[in-house]
Structure formats: structure tokens, C-alpha cells
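In the form predicted on its own, a lone chain appears below as C-alpha cells.
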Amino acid sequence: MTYCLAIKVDEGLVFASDSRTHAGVDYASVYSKMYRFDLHSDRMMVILAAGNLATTQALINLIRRDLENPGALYNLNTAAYLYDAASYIGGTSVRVQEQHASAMQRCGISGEASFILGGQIQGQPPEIYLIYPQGNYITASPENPYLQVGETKYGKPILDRIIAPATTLEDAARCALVSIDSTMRSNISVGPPIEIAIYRRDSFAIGHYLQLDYSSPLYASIQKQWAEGIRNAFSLLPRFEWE
């Protein structure tokens, strides 16, 4: 299990995710799940994977391998719209799985892998895009502008409550490390380091990246100042008539 979040706001977009990969309970490794690319200067997108790591593996060099091929139909580079590049991805996904589904399913491993593709084309806003193991895909919208993938429901709380269009990027990543965080602390199968990217819209490239762990200082101020937080609201709430 794993849990990746991108986040859409005015401003742009923030990615996120863990970096704990299990192969059973009594096997964890860490890998990035967290992928960008090095595109031409109209453009820049990011793929958050999570599921089958094979799959991912694959999909990934292949997206890379058509990039460094001149002679490719289509790569990241051609899409004329990020909902294109998102066909492309669900499509090369549908591929990978198919490839080796009968050898998965005579083991009842799952090959299946969802994505979420953030970037922005220019000429065009910035989107998200959540990309399913099927090949189709959904959006955000400013009613939901956020997506997940992996264990969403521990981190879903923060981001109903506190993200909208209007929200500032620097807000948003803070709502996606506490999201990130609350997951953590209810599921051992989603651990660090966390990733956090912050895209600024129009700048077609990364702001800033960050990577953090239980030692890092930002990631221990923003644990310990949140759960404070929380019990210091807590001890603030109505009391019951009869205390």
C-alpha cells in the first residue's frame, strides 16, 4: 500500500507521497513514487504512482524510452493537451498489465496500478489528472481539487476541510504533509520519506522540492504542532450538560 495526493489550487499545483513499498508483511523497501521528466520548456508534468511496482517500473521507462526516442509516435513532448498525455499513460499502463496478466493471475498477484498526472502545457491551465489501472481517467474540479491514490481515507479529513481554489500553495503542501501524516500514523504500510513538490503556475518547472523524514526538523515542528493542535481543540469543545 502506498498514498500519493496531488492538489490543485489557483496558485498550482502541490504533489505528495510516501516512499514504503511492501512485498508481504515481513518485506519493505523504499522507492520513490514520486516521477518527473525532463521535458521541453512549454511544459512540465509529474506522475504519482501507486499499486504494482513491475507495473510502474515498466510504464516509466517506457514513457522515458519514447522520450529519448526521436522516431516515437508519441511521447510527453507531442501531447497538445495534458488530457492526451493522460490517454497516453492509461494506455501504455493497460498494455504493460496485459503483457503479463495470465502469468499474474495463475499467482493471484494483481499487476493493476493507478496514477495521478499533474503538469501544465502552455497555453493551458494546470491540471491532475487520477488514471486507472483500466486506462481511463478523471479529473478535479474546484468542488474536489484534490485527487489520491493508495490508502486515501486517513489523509481524506484534512484536505475536505481545508483546501479550496483559493488556498495558498505553501498551505496546501502543509495540508498535504498532515494528510500524509495522519495516514501514517493509522497504516504502517505508508511510510517515509515523504516527497512534497510545489508547482508554481506559469513557471513551468518545480519550486520547490522537498524530502522528509521522522529526523527532519520541518516534518517534527509541523507533527508535534499538529497534534497539539488537535488536543488543545479538543479540550476546547462543549461540555455535556450534566459535566
The other form holds:
There are 2 protein chains.
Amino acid sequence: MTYCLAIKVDEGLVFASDSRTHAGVDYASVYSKMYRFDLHSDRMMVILAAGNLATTQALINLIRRDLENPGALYNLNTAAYLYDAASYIGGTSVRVQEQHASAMQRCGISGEASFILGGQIQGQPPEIYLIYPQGNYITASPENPYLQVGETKYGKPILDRIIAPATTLEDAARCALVSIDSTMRSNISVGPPIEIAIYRRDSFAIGHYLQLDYSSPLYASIQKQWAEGIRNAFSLLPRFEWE
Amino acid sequence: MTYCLAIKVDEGLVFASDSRTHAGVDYASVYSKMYRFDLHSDRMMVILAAGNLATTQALINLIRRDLENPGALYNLNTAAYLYDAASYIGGTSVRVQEQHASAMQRCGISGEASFILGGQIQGQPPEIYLIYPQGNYITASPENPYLQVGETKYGKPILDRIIAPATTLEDAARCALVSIDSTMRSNISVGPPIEIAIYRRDSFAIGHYLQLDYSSPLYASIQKQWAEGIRNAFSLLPRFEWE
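Right, and the form predicted together with a further copy of the same chain of this protein, after the form predicted on its own?
Entire complex below, previous chain first.
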């Protein structure tokens, strides 16, 4: 399994992902699920991927080929809107899945994959899209300023409590880190390193990129402080009347 | 959906459940999912239920009938071990599900239900069992001192951080409340009132029972304090090096 999320705040975007991939319990490995692209200077896009690794790799491969191919009908550089890029990724994802669908179905394995596309094209605001395995897609809203794929439930409560459009980029990144940390504690199919990318609105480049392992001083100290903070908050809760 | 959990600590047991039931989004209603029984003085048992409401009600009905029927081959009062009571509940659950299975399958609805049985029989320690829809069951362990059914993921991280065998009954009950509160904030299929039952080891009776709604002063104050505590813990997290 996997856990990836993107957060959209007024200041810009935050992307975060874990790195554990497994085919059964005896073949667990480390793969980045955050893909960045070398695009024209008027745009920045990041893709986060959850689901079948072969589908994801095939999709990213096709996206990169289209970017390098001067004759490609469409690519991330020619998209006029981020919405169109989401549509292109959704369509390509469905095509990739269909290629192996019947063979996959025969052995009962799912080739499905979900993606988050986030970025900005000059003249338009930053946006994030969740692209379903069926190729359709949704964007975030001010009331729901984040999107998740993979093992989304464990890490959702902290996002619901903290994230709002006015949250700073750094607080959004810290919250993403806590959300993934909580998920990793409760589900072994999500694992380090954690990747975090921070994009400031209208900068058209990733401002900060971090890859954090248990041994990273920042991650270790956030993890320790959060555990202490939670225990402290818990100890201050009101008592029952009979206590 | 539903969220129920039972916690086993050295001092005894805590049971907690939400009360939202729905058949589609246009038929949501309030049903208790915590069942207590009038048993002999040498035993105490509580059942928590998640899944198909008709299956749950049929099961509880059969359990109560067996208790009232002097000719019943087996009931919760004749069980020599809690393990046997779990087996009896699992078997009865499968029988109930089979009764309507073919009609349910035809319209693609699941009649499955999961249960948690917790309690104590004199001479034995308190125990909790998770009974799967297939009728098999597992108990808790010192490393995993709680069991959940229904929408289990949102509320798991806080249990993983707080609950251990040495946790007091009251702290375990507070933690269960926070776990359900976090789940209700993130998932509309789980809703109030929250029921909490606290059982002190070797007492053979529920010591405290609470039914808490948003308007209950205790719940409102725990909810407010927890939200503040989380925000406070979050604000104290280490900064990134560039901040």
C-alpha cells in the first residue's frame, strides 16, 4: 500500500508521500512515489502515485516520452490548463491499465492506480487534482483543501483538525509529516523515507524538497515532540465525575 | 457504518460504540450497538456489533431467547469459558447470515456482521474477542490490548499512542472517546450518541455507563480540550531549518 497527499493553501502547495511498495509481504521494497518533471518555466507539476507499481511506472514513462517527443500530440508542456493535464493523465492511466487488464483479471490482481496531480501554470492559480483509476478526476475545495490516495484514513483526522486555506506552507508540511507518521505507526504497508515537496505560489519551481528517514534529525525530533505533545494533551483532558 | 471498540487493561475492560446506522444515505438512524445481558452473578458480558443491522438484531434476539429458554442447549450463562461464548456467538452469527444469504446475494447486499465480545467469568481473567463474519474469532494481546470493528482506521493512531496494559480504566475510556470523536469528525457514517461502559476486573457488573451526545457537558469539554491540546502540540513542533 501507499500513502500520498497534497495540500493546497493560500501560499501554495505541499506534496508528501511514503516510499513502501510491496507485492505480498515477502517482497517489500522502497520506491519513490513522487514524480517531478523538467517543464517549461511557465509551469510546475508534481505527480503522486498509489496503486499498482507497473501501471504507475508505465504512466510516468509515457508522460516523460511525450515530453521528449516533439511529435507528441499532447504533453504536460502543451497543457493550457492543469485540468487538461489531469485529463491527459487520467486517459493515459486508463490506456495503460487496459493493456494488461485481461491478463491481470485472470490471476485476480488489480492493475489499478490513483494519482494526485498538483501544480501551477502561469496566469492560473495553483491546483491539485485526484485522478481515479477510472480516469476521472476531482479537485480540492476551500472546505476540503487536501487530497489523499492510498491508506488515507489513519492520517485524515489530523488534517481535518489543522489544515485550512490560511495555514502556512510550513505548517501544512509539518501536518503532512505528522499525518504520514501516524499512518506508518498504525499500518506496516506504509513506510519511510517520507518525501516532502513545498511549492510557493507563482514561483514555478519546488522551493524545498526533503527526504526524511527515521534517522533524519528533523523527523526524529518532530516524531518525538508530537508523541510527547499528544500524551500531554491527553493528560490534560477533563476527568469523569467519579474520578 | 459503525465504529465500536473494546480495550483490555490490567484494571479491567472498556467498551465504546457510536450509534449511527444507515441503509444508504437517505435512511440514517440511531441504534445502540452495545448490548448488555442480565446474567448470573458469576459473569459479565457485553457485545458490540458492526455490520448488517438485521443480522445483528437476529443474533441478539437468539442470544436473549437462549438465555430465557430453560431447554436451550447452550447460552451465555452455561458457557464455561468466554472463549466458548465467542464460539457460540460466531456459530449463531453464521447461521443467521446463511438464512438470508441467497436473497441478499441476489440484490448485492452484504448480510455480514462483526462482533466484539468482552467480559469475565469467575475464576478467569477478563477477556475480549473479535468475532469475524465467518464465525471465527481472535482475542487481544498485551502488545495489542484493544479490538475494533467497523470504521477502525481513523481512530487507531490515538489508541496506538496511548493504550497499554497499565493504562487506567478512566484513561482507556477517555482514549476510546477521543478515538470515536476523531472518527466522527472524519467520517459521517459514524455518529453520536457515544456509549461507554467501564468494567472493573472481578466486579462482575458494569461499574460506569455513559451515553454522550454533542450536548453532554463532559463530551463537549473533552472535545474542546482535545482540539485545543492537538493544536497546541502542533504549534510546538520543531521548525524547518529555513524558518
